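Just one chain is shown here, as C-alpha coordinates, and it is the form predicted on its own.
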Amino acid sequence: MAADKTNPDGDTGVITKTRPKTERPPLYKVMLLNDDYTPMEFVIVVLERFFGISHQQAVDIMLTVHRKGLAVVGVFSYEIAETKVTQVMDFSRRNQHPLQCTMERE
(Lines of atoms letter the chains of each structure in order from A and count residues from 1; the text may use other names and numbers.)
(Lines give C-alpha, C1' and ligand atoms only; values in the text may rest on other atoms or scores of the structure.)
Protein backbone atom coordinates (compact mmCIF):
# COMPACT_ATOMS: atom_id res chain seq x y z
CA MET A 1 0.00 0.00 0.00
CA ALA A 2 1.46 3.28 -1.04
CA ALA A 3 1.69 6.13 1.42
CA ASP A 4 -0.54 9.11 0.82
CA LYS A 5 1.31 12.35 0.11
CA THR A 6 -0.73 14.19 2.74
CA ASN A 7 -0.48 11.32 5.23
CA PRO A 8 3.05 9.88 5.14
CA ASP A 9 2.20 6.96 7.47
CA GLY A 10 -0.53 5.70 5.22
CA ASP A 11 -3.00 5.70 8.13
CA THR A 12 -6.60 6.39 7.43
CA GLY A 13 -8.58 8.45 9.89
CA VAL A 14 -12.12 9.27 10.66
CA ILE A 15 -13.19 12.86 10.91
CA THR A 16 -15.48 13.37 13.85
CA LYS A 17 -17.56 16.33 14.73
CA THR A 18 -17.65 17.29 18.35
CA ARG A 19 -21.03 18.35 19.59
CA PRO A 20 -21.26 20.94 22.32
CA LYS A 21 -22.50 19.43 25.56
CA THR A 22 -25.94 20.60 26.50
CA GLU A 23 -26.25 21.85 30.03
CA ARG A 24 -29.12 20.98 32.31
CA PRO A 25 -31.40 23.94 32.94
CA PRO A 26 -30.98 25.54 36.35
CA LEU A 27 -33.36 24.44 39.09
CA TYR A 28 -35.32 26.68 41.42
CA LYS A 29 -36.37 26.15 45.03
CA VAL A 30 -39.98 27.01 45.84
CA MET A 31 -40.35 28.23 49.43
CA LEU A 32 -43.21 29.11 51.75
CA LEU A 33 -42.70 31.94 54.23
CA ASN A 34 -44.23 32.17 57.68
CA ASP A 35 -46.68 34.89 58.67
CA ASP A 36 -48.78 35.46 61.78
CA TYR A 37 -52.15 35.35 60.04
CA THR A 38 -52.47 32.40 57.66
CA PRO A 39 -54.06 29.41 59.44
CA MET A 40 -51.95 26.27 59.63
CA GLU A 41 -54.79 24.24 58.10
CA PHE A 42 -54.78 26.50 55.04
CA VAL A 43 -51.04 25.94 54.54
CA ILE A 44 -51.61 22.17 54.70
CA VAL A 45 -54.33 22.45 52.04
CA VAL A 46 -52.00 24.49 49.81
CA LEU A 47 -49.20 21.93 50.14
CA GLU A 48 -51.48 19.00 49.37
CA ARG A 49 -53.27 20.72 46.50
CA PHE A 50 -50.44 22.40 44.62
CA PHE A 51 -47.46 20.20 45.47
CA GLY A 52 -49.09 16.76 45.66
CA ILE A 53 -47.67 16.19 49.12
CA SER A 54 -49.18 13.65 51.50
CA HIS A 55 -51.04 14.94 54.54
CA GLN A 56 -48.24 13.95 56.94
CA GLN A 57 -45.56 15.56 54.77
CA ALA A 58 -47.70 18.70 54.51
CA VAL A 59 -48.02 18.86 58.31
CA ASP A 60 -44.24 18.43 58.68
CA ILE A 61 -43.48 21.18 56.15
CA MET A 62 -46.09 23.50 57.68
CA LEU A 63 -44.47 23.02 61.12
CA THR A 64 -41.04 23.77 59.65
CA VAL A 65 -42.41 26.99 58.13
CA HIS A 66 -44.00 27.86 61.47
CA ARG A 67 -40.85 27.18 63.53
CA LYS A 68 -38.08 28.29 61.20
CA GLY A 69 -39.80 31.03 59.22
CA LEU A 70 -39.57 29.31 55.84
CA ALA A 71 -39.29 25.91 54.21
CA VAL A 72 -38.34 24.62 50.79
CA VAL A 73 -41.38 22.85 49.38
CA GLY A 74 -39.77 21.54 46.21
CA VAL A 75 -37.17 22.05 43.51
CA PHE A 76 -38.34 22.54 39.93
CA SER A 77 -37.41 23.94 36.54
CA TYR A 78 -37.99 27.67 36.17
CA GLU A 79 -41.35 27.40 34.42
CA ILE A 80 -42.80 24.90 36.88
CA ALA A 81 -41.50 26.83 39.90
CA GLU A 82 -42.96 30.07 38.55
CA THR A 83 -46.33 28.39 37.94
CA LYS A 84 -46.43 26.91 41.46
CA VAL A 85 -45.60 30.27 43.05
CA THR A 86 -48.33 31.99 41.01
CA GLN A 87 -50.90 29.31 41.85
CA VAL A 88 -50.16 29.50 45.59
CA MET A 89 -50.19 33.30 45.66
CA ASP A 90 -53.44 33.55 43.66
CA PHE A 91 -55.17 30.90 45.79
CA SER A 92 -54.02 32.62 48.99
CA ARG A 93 -55.27 36.03 47.86
CA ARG A 94 -58.64 34.61 46.74
CA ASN A 95 -59.01 33.15 50.23
CA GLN A 96 -57.84 36.41 51.84
CA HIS A 97 -54.64 35.05 53.37
CA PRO A 98 -51.24 36.79 53.25
CA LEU A 99 -49.28 33.55 52.68
CA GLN A 100 -46.08 34.24 50.75
CA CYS A 101 -44.50 31.82 48.29
CA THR A 102 -41.21 32.59 46.56
CA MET A 103 -38.63 30.93 44.37
CA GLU A 104 -34.87 31.21 44.18
CA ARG A 105 -32.21 29.63 42.03
CA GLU A 106 -30.65 26.58 43.62
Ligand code: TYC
Contents of the next structure:
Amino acid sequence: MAADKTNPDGDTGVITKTRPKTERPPLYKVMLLNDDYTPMEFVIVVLERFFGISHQQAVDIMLTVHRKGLAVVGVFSYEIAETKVTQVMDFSRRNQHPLQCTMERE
Ligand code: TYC
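Condition change, the form predicted on its own to the form predicted together with this ligand:
The next block holds the full complex; its first chain is the one shown before.
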Protein backbone atom coordinates (compact mmCIF):
# COMPACT_ATOMS: atom_id res chain seq x y z
CA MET A 1 0.00 0.00 0.00
CA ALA A 2 1.28 3.44 -0.80
CA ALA A 3 2.54 5.55 2.05
CA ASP A 4 0.70 8.73 2.71
CA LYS A 5 0.38 11.32 5.44
CA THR A 6 -1.84 9.25 7.73
CA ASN A 7 -0.10 5.93 6.98
CA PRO A 8 3.54 6.86 6.59
CA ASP A 9 4.89 3.31 6.40
CA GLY A 10 2.33 2.13 3.91
CA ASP A 11 1.24 -0.69 6.22
CA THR A 12 -1.92 -2.56 5.51
CA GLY A 13 -4.20 -3.99 8.14
CA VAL A 14 -7.67 -4.11 9.54
CA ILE A 15 -8.48 -1.27 11.82
CA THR A 16 -10.37 -2.50 14.82
CA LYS A 17 -11.79 -0.13 17.32
CA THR A 18 -11.85 -1.73 20.73
CA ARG A 19 -15.06 -0.80 22.44
CA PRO A 20 -15.16 -1.48 26.17
CA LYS A 21 -18.01 -3.87 26.95
CA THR A 22 -20.47 -2.02 29.14
CA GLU A 23 -23.72 -3.78 28.35
CA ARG A 24 -26.59 -2.70 30.53
CA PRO A 25 -28.28 -5.40 32.56
CA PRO A 26 -31.74 -6.29 31.26
CA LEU A 27 -34.78 -4.58 32.75
CA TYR A 28 -38.02 -6.21 33.79
CA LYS A 29 -41.56 -4.87 33.64
CA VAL A 30 -43.65 -5.58 36.71
CA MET A 31 -47.33 -5.95 35.86
CA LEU A 32 -50.55 -6.23 37.81
CA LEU A 33 -53.32 -8.42 36.41
CA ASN A 34 -57.03 -7.88 36.77
CA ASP A 35 -59.35 -10.29 38.53
CA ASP A 36 -62.98 -10.14 39.60
CA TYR A 37 -62.49 -10.41 43.36
CA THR A 38 -59.66 -8.22 44.67
CA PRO A 39 -61.19 -4.99 46.02
CA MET A 40 -60.18 -1.82 44.17
CA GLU A 41 -59.12 -0.19 47.44
CA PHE A 42 -56.73 -3.08 48.15
CA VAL A 43 -55.03 -2.67 44.75
CA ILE A 44 -54.61 1.04 45.42
CA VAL A 45 -52.95 0.27 48.77
CA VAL A 46 -50.60 -2.22 47.05
CA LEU A 47 -49.53 0.37 44.49
CA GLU A 48 -48.93 3.02 47.16
CA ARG A 49 -47.15 0.70 49.59
CA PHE A 50 -44.88 -1.35 47.34
CA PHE A 51 -44.32 0.98 44.41
CA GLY A 52 -44.31 4.38 46.13
CA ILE A 53 -47.01 5.61 43.78
CA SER A 54 -49.14 8.64 44.76
CA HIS A 55 -52.80 8.06 45.61
CA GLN A 56 -54.11 9.65 42.40
CA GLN A 57 -51.68 7.71 40.20
CA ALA A 58 -52.51 4.52 42.06
CA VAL A 59 -56.22 5.07 41.34
CA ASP A 60 -55.45 5.65 37.66
CA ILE A 61 -53.26 2.53 37.34
CA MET A 62 -55.79 0.37 39.21
CA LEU A 63 -58.55 1.56 36.85
CA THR A 64 -56.35 0.82 33.82
CA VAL A 65 -55.83 -2.75 35.07
CA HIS A 66 -59.55 -3.06 35.81
CA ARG A 67 -60.52 -1.92 32.30
CA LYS A 68 -57.74 -3.37 30.18
CA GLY A 69 -56.79 -6.52 32.06
CA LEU A 70 -53.27 -5.52 33.01
CA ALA A 71 -50.86 -2.62 33.32
CA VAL A 72 -47.15 -2.12 33.77
CA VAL A 73 -46.54 -0.71 37.22
CA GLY A 74 -42.81 -0.15 36.93
CA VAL A 75 -39.56 -1.25 35.30
CA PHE A 76 -36.71 -2.57 37.45
CA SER A 77 -33.57 -4.68 37.54
CA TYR A 78 -34.22 -8.42 37.90
CA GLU A 79 -33.74 -8.53 41.66
CA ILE A 80 -35.86 -5.48 42.43
CA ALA A 81 -38.63 -6.72 40.12
CA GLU A 82 -38.58 -10.14 41.76
CA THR A 83 -38.78 -8.56 45.22
CA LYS A 84 -41.79 -6.44 44.20
CA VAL A 85 -43.61 -9.47 42.77
CA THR A 86 -42.95 -11.49 45.94
CA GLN A 87 -44.05 -8.64 48.21
CA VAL A 88 -47.31 -8.11 46.29
CA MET A 89 -48.08 -11.84 46.09
CA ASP A 90 -47.35 -12.41 49.80
CA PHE A 91 -49.39 -9.40 50.89
CA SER A 92 -52.31 -10.43 48.67
CA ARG A 93 -52.31 -14.03 49.92
CA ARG A 94 -52.06 -12.94 53.54
CA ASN A 95 -55.18 -10.87 52.92
CA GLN A 96 -56.88 -13.68 51.01
CA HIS A 97 -57.07 -11.85 47.68
CA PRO A 98 -56.28 -13.52 44.34
CA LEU A 99 -54.39 -10.50 42.97
CA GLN A 100 -51.65 -11.53 40.51
CA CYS A 101 -48.39 -9.70 39.93
CA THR A 102 -45.91 -10.86 37.29
CA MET A 103 -42.66 -9.75 35.68
CA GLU A 104 -41.45 -9.92 32.09
CA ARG A 105 -38.16 -9.04 30.49
CA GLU A 106 -38.40 -5.76 28.58
N1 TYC B 1 -61.54 -5.90 39.00
C2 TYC B 1 -61.47 -5.68 40.43
C3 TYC B 1 -62.84 -5.33 40.95
O4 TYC B 1 -63.71 -5.01 40.18
C5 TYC B 1 -60.47 -4.57 40.79
C6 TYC B 1 -59.06 -4.90 40.43
C7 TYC B 1 -58.24 -3.94 39.83
C8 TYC B 1 -58.53 -6.16 40.72
C9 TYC B 1 -56.94 -4.21 39.52
C10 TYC B 1 -57.19 -6.44 40.39
O11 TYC B 1 -55.08 -5.72 39.51
C12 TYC B 1 -56.41 -5.47 39.80
N13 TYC B 1 -63.00 -5.35 42.26
